[in-house]
Amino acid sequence: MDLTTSPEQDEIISSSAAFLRDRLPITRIRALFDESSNVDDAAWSGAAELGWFVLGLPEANGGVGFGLADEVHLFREIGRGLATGPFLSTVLAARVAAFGGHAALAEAIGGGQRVGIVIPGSSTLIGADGSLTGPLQLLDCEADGLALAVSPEQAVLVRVSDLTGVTPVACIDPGVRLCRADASGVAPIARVTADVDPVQRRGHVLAAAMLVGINEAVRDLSAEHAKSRVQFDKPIGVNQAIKHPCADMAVRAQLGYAQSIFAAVANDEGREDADYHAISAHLAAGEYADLSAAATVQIMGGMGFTFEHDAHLYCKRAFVLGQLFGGTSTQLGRLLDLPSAR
C-alpha cells in the first residue's frame, strides 16, 4: 500500500489551496458570518468549474473518476481554509443521485447545486425504504433545496420542504447555519444502499481529512507564534511549556493524515476493514483536532480568547465535524461492533 502522494494528488493539493486561498480567504468567511447563506456564490460556482464536487464519482457517471484518497488531499485543504459551505453533503449527495439512478440530478448537483446535511437525532429512523422519520437537525441546507441523510446501510436525499418546524438557530460555528426540524415518514427522491456505495464510510473518512487540515493549520499558526512572539528578548518558543505543545500538534497531524490516508487507500482497495479505519480516522482525528486547536488558543494567550483572532474559528468547526455521523459515542459503539475491532 503507497501512502505517498502522486504528481496528481500534488496538483489536487497545490491548485485547491491556492483557489482557495484567492477565493475564501478567511476575511471573506469572517464577512460572510453575518449575512444569511455562509456560501460565497462566486467561489461556489469556480469550485464547481473545477470538479470539485464530482472528482471522486466515476467517469461512467459524469465524474472526474478520482478516487477517495484524491479527495482526501481536497477535503484537508478545505478544512484548513475553515472554507465555509456544504462541501462534503454536497459531495456525498452526488454520489448518492448518481448511483440511485437519478443522472439528471447527479449533474445538477455536480454543477453546484448546493446540498446540506441531516444530523440526526437519538429517535431518528431512516426506514427500510430510505423513509426518514424523527426529529433532526439541518447544517448548512438551504429551504428549497435538498438534504442528506446517512446511515451505515444507506444514504438518501430529501427535500427541504417535506419537512416540518424547520426553525434557524444559533450554531457555535459561526460559519455554518444550523436549523431544527421534523421528519414524518419523509420519502427521499434519491436512495442508495451501502452495498451499492458506501456513503457513510466515504463521509468519514472526507471529515477526518477535514480535520486533518484544521490540526494542520492550527499547527502552523501556533509555530510561527512562537517564533515570532518575543518576550523577555527571547521568543516564547523556546520556553517548554510552549514548544512541547507544539511538537504534539505535529505528532497529532501527522497520525490523523497517517490515518485518514490509510483508511481513504483501504476504501478503494476494497478491503474488508475499511470501515474500521474510516471510522477510527474520523475519531482519531476528530481528537486530534480538538485537542490541538484548544492548545492554540492556549499559545496564542490573551489573543487567543478573542473573536477577532482565529484561533476559536478552528475550537468551533473542529466540534462541528465531530458531530457528524451520529458523534463520538455512536461512531465508537459502531467501530467497536465490528468484527474488525475483535
Contents of the next structure:
Amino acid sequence: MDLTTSPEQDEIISSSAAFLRDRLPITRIRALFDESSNVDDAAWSGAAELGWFVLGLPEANGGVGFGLADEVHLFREIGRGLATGPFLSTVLAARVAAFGGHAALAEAIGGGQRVGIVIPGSSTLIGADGSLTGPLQLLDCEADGLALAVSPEQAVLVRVSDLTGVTPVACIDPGVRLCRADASGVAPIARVTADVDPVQRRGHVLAAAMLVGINEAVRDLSAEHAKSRVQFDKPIGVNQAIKHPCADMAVRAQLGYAQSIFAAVANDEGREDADYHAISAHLAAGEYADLSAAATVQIMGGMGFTFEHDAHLYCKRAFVLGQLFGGTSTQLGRLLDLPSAR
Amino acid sequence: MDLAFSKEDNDFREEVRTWMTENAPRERRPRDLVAMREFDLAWQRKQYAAGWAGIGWPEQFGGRELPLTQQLIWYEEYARTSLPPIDARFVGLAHAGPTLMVRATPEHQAFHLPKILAGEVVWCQGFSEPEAGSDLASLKTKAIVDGDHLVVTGQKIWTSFGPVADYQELLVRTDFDVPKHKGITWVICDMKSPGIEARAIKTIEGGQEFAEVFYDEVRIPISNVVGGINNGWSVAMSTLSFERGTAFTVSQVQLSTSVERLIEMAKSRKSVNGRPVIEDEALAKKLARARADVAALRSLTYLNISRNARADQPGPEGSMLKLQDADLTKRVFKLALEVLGTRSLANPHEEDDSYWVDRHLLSYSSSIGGGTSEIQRNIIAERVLGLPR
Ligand SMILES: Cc1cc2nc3c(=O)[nH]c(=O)nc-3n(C[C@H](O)[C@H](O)[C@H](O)COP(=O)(O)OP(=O)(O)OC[C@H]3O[C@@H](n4cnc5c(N)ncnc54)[C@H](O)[C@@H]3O)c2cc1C
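Okay, that is the form predicted alone; can I get the form predicted together with the partner chain now?
Expanding to the full complex; the earlier chain stays at the top.
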C-alpha cells in the first residue's frame, strides 16, 4: 500500500499548475463574464495538445494510458485554478465515444472538441435504449456541440441541436454557462453502460478532485490573509476565531484529498467497493469545499463580499460541482443503498 | 408574564396591516442604484405623508414615539411585505438620525432630521477603512483644522449607498498623537463637496450599493462636527443606546415566513429522483429544525423588547440577536438551495426562483456587515459573561 505520488504524478501536478496559471488564470472568469462563451479556444487546444482529455484513456483507444489516480491530480489543479470550460464532461465524453465504438469521435474530443453536461431535472430520464427525455439543464454546452448525460447505469452523448427550447440563463457561477432545454426521446450518438466503463463513478472521483483543489485554494487564501491582515495591532490569525477555522480547512483538505485518491486507486484496481468510495469522495470533498469556501468569505471580511475578490467564486463553483451526478441528496441515498466497504 | 397584546395594540396591528396592504410598494425594487434610491425614498415619503415616519423617534423630532410593543408590531407587519430589512433609508433613520438627536446642535437637528423623516435625503456611513474594519478605532482618514474648516484626506470603504447619498456620518482622525479612540472626530459630510469621489464596488450577488469613497482635501465646515473635536468615538457609539431590540424584527419575521414557504415548496416540488422533496428525511428534519430556531429567535426578540421597555439602557444582549440572526439567515437560505435542488443553479436575477438564490448570496454579508459575528461573540463573552479580554 502506498498513497504517495509517483514522479509522473508530480510532473502532472507541476505542469498542469503552470499551464493553468499562465493560460487560464482565475481573472479570466471576470474578463469573460459578459461573453456568451467562457472558453479560451487557444488554451483549450493547448490542453488537448498536452493530452488532458485522454489522459486516462487506454493507449489502445488512442489515449495516454494513465489511471484515474493520475487524472485526479490534473483535476485537482483544474479545481484549484477554477479553470473555465467543460473539462470534466469532455474527459468523460471521450470515454463514452471510445468505449461506445466511435473511435473517430473519441479522437476528435481528445483533439479539442468540447462536450458539456446535462443536469437532469426531476423528470429527466435516460431510457434503456439510451434515449434522453424530459426538461433539463445544460452546463457549458455549445449550440452545435454535444452533451453528455450520465446515470449510474449508463452514459450517453447527444447532439445539443436535437434538444428543443435551448435557452441560455445566467448561472449562479459566473464561470459556468447554463441553458434550459427539453428532450423528447432524443437518440444518443454514442452510449456506454457502466459495466463496460463506469463513467459516473469516474465523474464522482474527478468532481471530488476538483473540490479538493478548491478546498486547498481557499485554505491557502485564508491562511495567507490570517497571517497578513492586521486588526487591533495583531494579525487576525492570532485569534482562535480565525486560527481554528483555518485549521479546519487544512484538515478537510487532507481528508478530501485522501478519499479522492483512495477512490481513484480503488477504481484502477477494480475493487468491488469502488462505487462506494467514489460517491464518498464526491460527498466528502463537496461538503468540505463548501464549508471551507464559506468560512473563507467570512475570514476575508467585507472584501469577501465583493465580486472582485475570488472567495465567492470558490463558493459558487463548489456549489455547481455538488449538483453533478444527481446532487448531494441523491448521492447520499445511493451510498446508503450500497453494501459496506471492504 | 403574558403573550396577549392589549386591545389597543391589536387595534394598532389591524390599522398597520390595513395600511401596509393598501400602501406597501408592489413593484419589484429596482436593482439600479439610482432607481433604488428613488424607490426607497418614495416609500419613505409615502410613510411620512401617512404619519408613519420615525415610529421610534421622539415626538420632539417629528417622530411617533410609539411604545416598543407597537414598534414591534409595526415591524412585524412591515415584514409581511417582501421589502428588504435594510435599504437606502437605514443609516438616516436608524443611525445618523438618532446620533444627531442625542449629540448635535439644535440647528443641525432642525436642518437634518426633518429631511430624513420626509424621505428627502439619503445618508451613508463612512466608518470602515481598508485598514480599519473590526478595529474601527484605528481609522486613519486625516482631518486637519484650517481656519473654520476641516480638510479631509483619505479613504473609506464598504460605504453602503455611498454613490447615491446626500450626507455621510464620517469618522476622521483629528489627532494622531493620542491613544487611538481619543483622536477621532464625527462630522457631517456633504457628499457633493468637491474632492469626494465614490466608486461603486460590485458585490457577489451583483449588487451595486457598496462603494469606496476617496477624499482629497475635502473642506468641511467645523460647524459640521458633532460632539466636539476628538470626541467622535463616543458620538459613534451613542446610537447603541437608541437600539432597543427591534432592529432584527423584520429580518426575523421574514426568516420565519421563508421557512414556511420552503416547507410548502418541499411538499409541492419533486427532486431528481421524482419523489417530493419533503420525502428526503434529512432535509425535512433540517426544515423542522429551522422552524424551532426561528421560533426561539422570535421569542428572544420578545424577551429583549419586554426588558428594554423597562430598562433605561439596553444591555449587550443585543449582540445575541445579531449573532443568531446572522447564523440563521445563512442557514435558512442555504437550506433553500437544497429545496430548490438543481433549479438553484440559475442566476439570481432572471428566474422565478431568483429570490432564494439572491437571498442566499446576500446572506454571506449578514455575519460581516455591522460588526462581524466573531466580534459579536467577543462582546458576548466579555461583556455578558465577563471573560478576560
Ligand atoms: C453588507 C455590508 C455593508 C456594510 N456597510 C457599511 C457601511 O455602510 N459603512 C461602513 O463604514 N462600513 C460598512 N461595512 C463594513 C463592515 O462594518 C466591516 O466589513 C466589518 O466591520 C469587518 O471589517 P473588515 O471587513 O475590515 O474585516 P476585518 O476586520 O479585517 O476582519 C476579517 C476577519 O477577521 C475577524 N476578526 C477581526 N478581528 C478579530 C478579533 N479580535 N477576534 C476574532 N476575529 C477577528 C473578523 O471577524 C473577520 O472574520 C459593511 C459591510 C458589509 C458586509
